[in-house]
Amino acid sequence: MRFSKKHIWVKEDGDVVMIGLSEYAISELGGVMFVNLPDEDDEIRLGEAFGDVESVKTVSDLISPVSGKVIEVNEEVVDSPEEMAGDVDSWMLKVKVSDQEDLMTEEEYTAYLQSL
């Protein structure tokens, strides 16, 4: 997995990626209560909000680290967002990518978190 500075992880499989919320983000939110995601066939854009998460503390935009077409939405995350774990099983979207930002490795992301 690779990570954005907006605490989104990306797992690549050719030109399709899975996108999820990092474990750090989930812990900082204090428990996710609601997730608002785009529909299949929607286009998402690099650097723009593709949805939001609501927790007991706040509502936060989900900023996309990629541009592309949503090909699948994880309905389990939508139906039970409180069970999100920041891992590959808690992916939110699968996207056919047309563009993406430079993402950090896990080691780079860990160093980034320590700098916050």
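Residues that one form lacks are left out of the comparison. What we label the rigid core is the largest C-alpha set whose atoms superpose within 1.5 Å from one form to the other. These numbers come from a predicted model, not from an experiment. Residue numbers count along the first chain shown, from 1. What changes on going to the form predicted in complex with its partner chain:
- Core-superposed comparison between these two forms: CA of Glu106 displaced by less than 2 Å.
- Legend: core-fitted overlay between these two forms; highlighted is 13-15, the single run of at least 3 consecutive residues with CA shifts of 2 angstroms or more.
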Given for the second form:
Amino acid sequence: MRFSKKHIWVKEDGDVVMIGLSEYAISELGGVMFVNLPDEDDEIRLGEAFGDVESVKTVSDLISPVSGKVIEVNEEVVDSPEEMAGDVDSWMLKVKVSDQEDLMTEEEYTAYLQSL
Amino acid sequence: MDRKKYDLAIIGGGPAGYSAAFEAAKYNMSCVLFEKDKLGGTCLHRGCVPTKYLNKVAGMYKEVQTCESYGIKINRDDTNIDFVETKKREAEIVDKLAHDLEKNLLAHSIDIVYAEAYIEKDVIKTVSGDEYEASKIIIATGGEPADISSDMEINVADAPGKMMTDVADAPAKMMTNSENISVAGVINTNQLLEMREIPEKLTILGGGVTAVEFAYIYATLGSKVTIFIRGKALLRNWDKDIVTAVTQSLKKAGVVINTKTDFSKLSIAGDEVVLSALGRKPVLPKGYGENADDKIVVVGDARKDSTMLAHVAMAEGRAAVREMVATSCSDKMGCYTSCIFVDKEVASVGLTEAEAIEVGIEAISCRYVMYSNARVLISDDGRSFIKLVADKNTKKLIGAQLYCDRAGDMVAELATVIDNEIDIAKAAAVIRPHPSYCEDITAAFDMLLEKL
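Would you generate the structure of this protein in the form predicted in complex with its partner chain, following the form predicted on its own above?
Following is the full complex, with the preceding chain placed first.
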């Protein structure tokens, strides 16, 4: 897994990537109440919001670390958002990537979090 | 032959027709209203009222199943639905409303003729041969469920006489293809509302408001409901957040949603009740030509471009009469609301963000989710939201989409803000009651102000 500054993790899965929300973000939100994601076949763009996550406190945009086409949406995360964790099983989207930004390793991300 | 003469003749006694009649009475116009079936039209007898009643019954049934969490202990094994009783009460409510409507029309000196009327060279005639003349005619003949289009092939296994070519032979329950081929086993919404039992399995063709409302009602009452739609998602053209919320609501009720269906070859098991909710079409009286005639105005569902909303039909009926009387009041139609009733209410007024962007408006939106609303938590812990859309340049509210209990009532205040271009800061400053659902409109406006 590699991580973006906007707390999205990215993991290669064959010729697509899986993206999800980091454990840090989930705990900072105080629990995920609902996730709004794009549809299959939608295009998402690097640096732009591809959806949002609702917590009791607020609605937070999810900023995409990649550009590409959504191949699959994880319905489980939409149906049971309260069970979302920062692991691979809680992936949100599978994307066929056309562009992506530089991402941090897990260690680099952990160090980055200290600086916040 | 003695012809009765009137200032205004209205063909059709549904929302558009009766609203026009009451408006005419305000201006002391002599008015005759023709109704071939029952006053109140589709709205009262086959649409708005019966479905909202069934939605209420579904909601009550659900509450009974969850009231233990409030400390109310009931013997749930005894709970069952006597649907014959349910439909009996529905009929009582509908009949009362129709009866009161008739009394009200007569009290306003409106003549009612219970007959099918048609137009022949400027004269209105009924099948029994009576003739009427009027200076102006309003056509408010409504609409009906559309036939299944001929490019669809829907086979319901073991349905009596699978494909019948003679409509005259088709038992009353059949839907027709537009080439007069009956599609065996498929019923329309009128026929579903006549059923006095809850189907064990219900398949619904279509994903619009009608399909969604019936899916929720019957799934909650215990039917195993399956939806088939052509597209990717339910509620085409509705705001994305609303589509997500309604889809979740149906899934939680156990509805199975099949998207991207190929309707040119669809097979359904024979033990299903199959409802076609694929649209409606206008109905026009015989003799009404397409030529422009400023003596005749078409209002409501009878219009080709109809919104198929009763309140819009009412507004059109009233506006048509005011135009005849040529009053100087402004007849600019305000924004109108569309509602959906599922586990919560949906109300959408004005533009969605997507619609606004499409017409070149620099639109911004905010979604206020009501997770901390006391009334929401008291009644359930489901997700409700108020979404507001504004024009970044004019800084005015241009649309709102709500998903929460009472959305259909809360939205009226937002329609007022939009129609009257009320300053958003002023709208936010209104002191709304607490604890209420509507108080979160303040929070939503505050959220919007931060973005503007």
